[in-house]
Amino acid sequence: MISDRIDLSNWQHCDILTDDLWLFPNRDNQGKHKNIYHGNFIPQIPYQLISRYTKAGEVVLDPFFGSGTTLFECEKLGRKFIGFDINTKMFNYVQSRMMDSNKNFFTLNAFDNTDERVKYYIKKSLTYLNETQVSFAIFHPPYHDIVQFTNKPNDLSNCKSVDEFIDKFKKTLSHSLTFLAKNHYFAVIIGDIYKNSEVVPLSFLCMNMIKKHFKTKLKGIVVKNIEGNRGKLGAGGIWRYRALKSDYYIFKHEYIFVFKKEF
């Protein structure tokens, strides 16, 4: 029961959002948390997911952690953590912020997430951790070629097309969520692009893929917008200057789709 993570006697102080629109006044750069990645989401978007979702001691797993920001939610929150990204360079990053924290509750791995072998060492990962299965898993995909990550052909970022991205992308899903426990949860935070002069719905097509090929049941729809998001103030509001020279609007909000796994 979802209920069972929750202290609902103490339901009136708990800081669990329930609305669908959250807003962010800044991001919470505490603890081990640096805005150093372009692309990373802001901690309290795990925060609130890990939060509701999973009872200290379950495995959050994480396909694409890039600067470790689900990572740090997971050790402050007492959860155990299997993250996997393509780009070493954030890998070694995020090894390097672990040096002196308790190795026994996380995995990192260096690995290609729409990779099959994949699947060889989330199941490596979960026997490290003394467990069998995944309490909860948080997607935070690179959304299509808006930022390249690396330079390798399977990294998302490098897909050709918004199909190839989501073809690769099913194959992440299908790969992670065999070993997601029935019944339990898993979050795609995801926003749209801008191409050809008009906007691509890149979350609702994702959000369509996975209702048209895995069982689950779409349990909320959230927008969030965080009013610190530097690459959109600018100095003199250049954003919205040229929204007002053309006929667009400024992407300032992601999507986090949360659904529950039903085989």
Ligand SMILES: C[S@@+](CC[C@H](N)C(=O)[O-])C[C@H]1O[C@@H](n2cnc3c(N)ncnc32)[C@H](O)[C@@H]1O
The other form holds:
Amino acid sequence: MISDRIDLSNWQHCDILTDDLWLFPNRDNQGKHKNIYHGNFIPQIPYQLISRYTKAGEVVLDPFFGSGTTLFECEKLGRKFIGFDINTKMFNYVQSRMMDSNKNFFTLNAFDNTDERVKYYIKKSLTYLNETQVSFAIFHPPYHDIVQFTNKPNDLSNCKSVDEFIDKFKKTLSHSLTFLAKNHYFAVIIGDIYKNSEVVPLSFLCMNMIKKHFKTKLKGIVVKNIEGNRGKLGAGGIWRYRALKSDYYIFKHEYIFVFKKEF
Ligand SMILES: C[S@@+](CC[C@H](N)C(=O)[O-])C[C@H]1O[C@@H](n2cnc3c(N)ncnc32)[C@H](O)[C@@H]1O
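Okay, that is the form predicted alone; can I get the form predicted together with this ligand now?
Entire complex below, previous chain first.
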């Protein structure tokens, strides 16, 4: 039962958010977090999701680990971790940050999660961790091409169109969700983009694709404010001026979609 994962005897003092608007005044920069990667998320996001949807000792899968934010939260919270990223620089960086850590609770893989062979590596990682299934999966893909992460053709940030992006992301999900236990949860963290003078609701396109192709229940559409995001720091100044001069609104939020897997 999902409620087993939280100690409800102390529910009034528990720090798990239950509203669907998450406003964080500051990024948590404690421990291993360094905020060196353009396109990372704030540690409070994996902290909230892992605390809510897993128990200590369970396995979290992150197919887009980037700078290791989810891994560092797993280490702090005593969860096991399996991660993939196509960016070998980040693989080396995160490995170096884990030099002094217990190697028995995590695996890091520099591999393309859209490639079917990723399933072999997930299975191998589970065996290494002495487990058979993943308890929670977190997906933080590129927001199509707004930040280019590598020049590899299968990097989702190099997709030529939104349709190609959705199609490739579907492959990632299909490979990864094979290993998520039935009736367990996964989250997708994504934002919208602006192209050809209009908003492209990338997040809702992904959500629809998931509802259409995977038997799931949508449990939450959380809106998270991204005040303080490096790319938007000028929002009070030049971006506001440009928005007023033109006809659009400045993006300040991202979405966290939480799904329950029912297959
Ligand atoms: C938005 S970032 C994730 C950031 C991460 N959550 C963090 O806090 O640092 C997206 C990541 O997806 C990776 N990526 C893109 N396409 C991929 C693919 N096909 N397989 C694996 N990783 C991929 C990029 O290299 C990038 O590190």
